[in-house]
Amino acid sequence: MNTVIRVRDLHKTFRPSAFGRPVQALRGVSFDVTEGECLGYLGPNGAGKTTTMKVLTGLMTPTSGDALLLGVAPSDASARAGLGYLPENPYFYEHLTPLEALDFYGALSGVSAATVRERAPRLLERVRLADAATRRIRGFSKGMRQRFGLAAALIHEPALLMLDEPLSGLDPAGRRLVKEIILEERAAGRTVFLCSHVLADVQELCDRVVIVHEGQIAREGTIQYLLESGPRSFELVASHVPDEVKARIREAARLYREAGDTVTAHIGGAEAAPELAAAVHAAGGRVLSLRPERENLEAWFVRVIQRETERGGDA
């Protein structure tokens, strides 16, 4: 597969004033993204996102290190016109209509007006903006805007997708939407980098992730391979179980709920559910079931970069 995106020991320090002192936003940071892969970018607030996304669209120029984008360095013009961003807060004219702002957009990708004029209605239908085609930007909401800045990154069908946060501000029929098109896009062959805080759409939609933390890369690897570990918690739910053992049970528990002759809890570790069941069926109670709870992406992320936090205090 070629490689869409190659980032190779990037840097990036910024002295806020004269005499300030020097941040490092980014510290060696490497990492490809191959043809028709979608990447999830991640990392907490500072981690370094939003840095890498500005270097990889020749928007900031690294203090060192290398990034190529689709062969060529970012400043191309080439890598460009390969390229469909949409920004966290995007912008546009606001006195335009989306019909007139997709032929502006679609100029300056270097696409024809007459073929502008094909694409913009379909894509206004796609994005469900086709009754807004003809309205002035001034008036669109958060989620029109959102969806608006998604039709302009694909006016000109590019072989990338950079986006950043695409799911702020959408109701729950846009970001259902909205996820739909980015699979379509993948499916047709596009590659798409994205960056979001909300990991559970992380985990429907992308292949890989790369975790960035305080500028550097702290893990990266396929969704399955990161979260194939074994249960990391059970849930036990039994009946008619003696006081004893609720003790013993609620003294383990995260969470512990009773109802009626039901008890309910989700216990932490992979021995300890196991051996309270046990500990029910001997006592002559009745276990009616006991469900492995496997790490979802939120859950694994917060424990890695608590992990990092940590490792860096003792440093």
Second form
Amino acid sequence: MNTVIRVRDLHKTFRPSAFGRPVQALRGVSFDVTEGECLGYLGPNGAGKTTTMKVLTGLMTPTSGDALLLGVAPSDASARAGLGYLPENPYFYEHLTPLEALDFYGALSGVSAATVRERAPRLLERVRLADAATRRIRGFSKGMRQRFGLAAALIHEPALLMLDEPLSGLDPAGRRLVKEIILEERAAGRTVFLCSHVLADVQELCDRVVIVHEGQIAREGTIQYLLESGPRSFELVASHVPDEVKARIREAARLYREAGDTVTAHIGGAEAAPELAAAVHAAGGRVLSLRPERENLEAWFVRVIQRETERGGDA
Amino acid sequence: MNRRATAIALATFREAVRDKLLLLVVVFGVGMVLFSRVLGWLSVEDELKMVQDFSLSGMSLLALFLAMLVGAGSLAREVERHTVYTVLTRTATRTEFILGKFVGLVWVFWLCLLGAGAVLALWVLTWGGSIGAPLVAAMIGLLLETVVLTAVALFLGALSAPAIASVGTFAFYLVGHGTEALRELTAQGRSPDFAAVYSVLYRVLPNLENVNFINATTSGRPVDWESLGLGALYVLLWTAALLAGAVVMFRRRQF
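Give me the form predicted together with the partner chain now, not the form predicted alone.
Next comes the full complex, and the chain you just saw is listed first.
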């Protein structure tokens, strides 16, 4: 697999004012994105996500370290030929219509006028803006701008899509549409680099995540591996449970609920829940279900960030 | 100019001509031309001379206001509204961006000036005058002045905040039209101690009088086309230097 994005020991230090203390936005960030994968780049506010994106898109130069986009430094215009970028809260030339703006972005990306004329109506149809093709962008809602931004990012059929909060400001139908387009683009072989605060979306769209915290990589790995390596827990549902076993379950459970003669408990650890289920059975109760629970990305993310913050505080 | 810079110029042109701010400035310019007729009535001198003089001076101010109000803030607006993110993350270079913005703004400003010039021409014809070479030379001079004022506005806009860029453009205009006074001071020998300083300043500071043919037009002197050609070369050199400076400053910017 080819490496589409390669970042090595990236540092970026800002000096907010001439006499202000320097701020280290990135402190040795390294990661790779391989061809065809969808990588979620996550982190709390101020972690360095946007700075990384700006370095990768050539809007900013790093203080030190290397970033390569399709094998070329992003400051080189040729590196950006294969990049489709959707910034957070995108703004476009307000007085242009979507057709004019796509013509403009196509020209900037080296697409011939004839190809733009052929692609633009299809793209606008795809992002459900065909009816607004000749209206000025000025009158667009936030969701419409977001969808137009995706069309603009796709006009040159780039190898790499870099999307910063692509689902923000969208209604449920818009979110579904944008997710479908991202999945379709992935299926077509495009690499996707996605920044989002909505972790359920990242879990749905991405194969792998990189978590950045205070300018450093805190964790990275496939979503499946990261979640499976987290603490396991089980949901135990049982009825007709004798009181002494109920007491044991209540003591072990993270969450415990009784409704009628049915007990529902969420129990952490790999062994405790099966043991308690066996105890219910041995005491004459009925085990209705014993289901392993997987931590979702959001819970995992919060736990990782909490741990990193505590570690930073201890240091 | 390549396709990317042309696309940026065209987008800049479209954005500017559809902006209400431009309309206000143009209304001011055309208003000045129309108002010149009132001054013509009040004038004890040749009415037509007064109409042309006031209109052409008004058009010079129109060029200044366009550069100050539209040109000086154009880069800052791109950064503030983040539209620059969607341009510079494509294959367009920062040099192409500056060049495209410059050409687009010049197209818009020229369109405004030519519009005001057309109104003036109609005005002159209506009141029995004729459109001759002097008026054409004055118009060409104004178009050239617009080019250098746009370059100043962009250079200062790449260097500083829009308000400072506007004030700087205004200062350039004032100094540019005042440089001839330095030469007169030197020539008259009133301040011999400062003659060397005046002489250096005269050579270093911009001199927009090199393309100012308004007085020559209204006083009826024949057009010195050679002077106009040299003046054109002079402002184009200033423009090239200012644009090069704007590119250097803009390439250093971190977004």
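Nothing here was measured: the structure is a model prediction, and the numbers come from that model. Residue numbers count along the first chain shown, from 1. The term rigid core refers to the maximal set of C-alpha atoms that superpose within 1.5 Å between the two forms.
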Quiz item: So, does Thr57 move by 2 Å or more at the CA between the two forms, with the core held fixed?
Solution: no
Quiz item: For Val237, is the CA shift between the two forms at least 2 Å following rigid-core superposition?
Solution: yes
Quiz item: Core aligned, does the CA of Val287 move at least 2 Å between the two forms?
Solution: yes
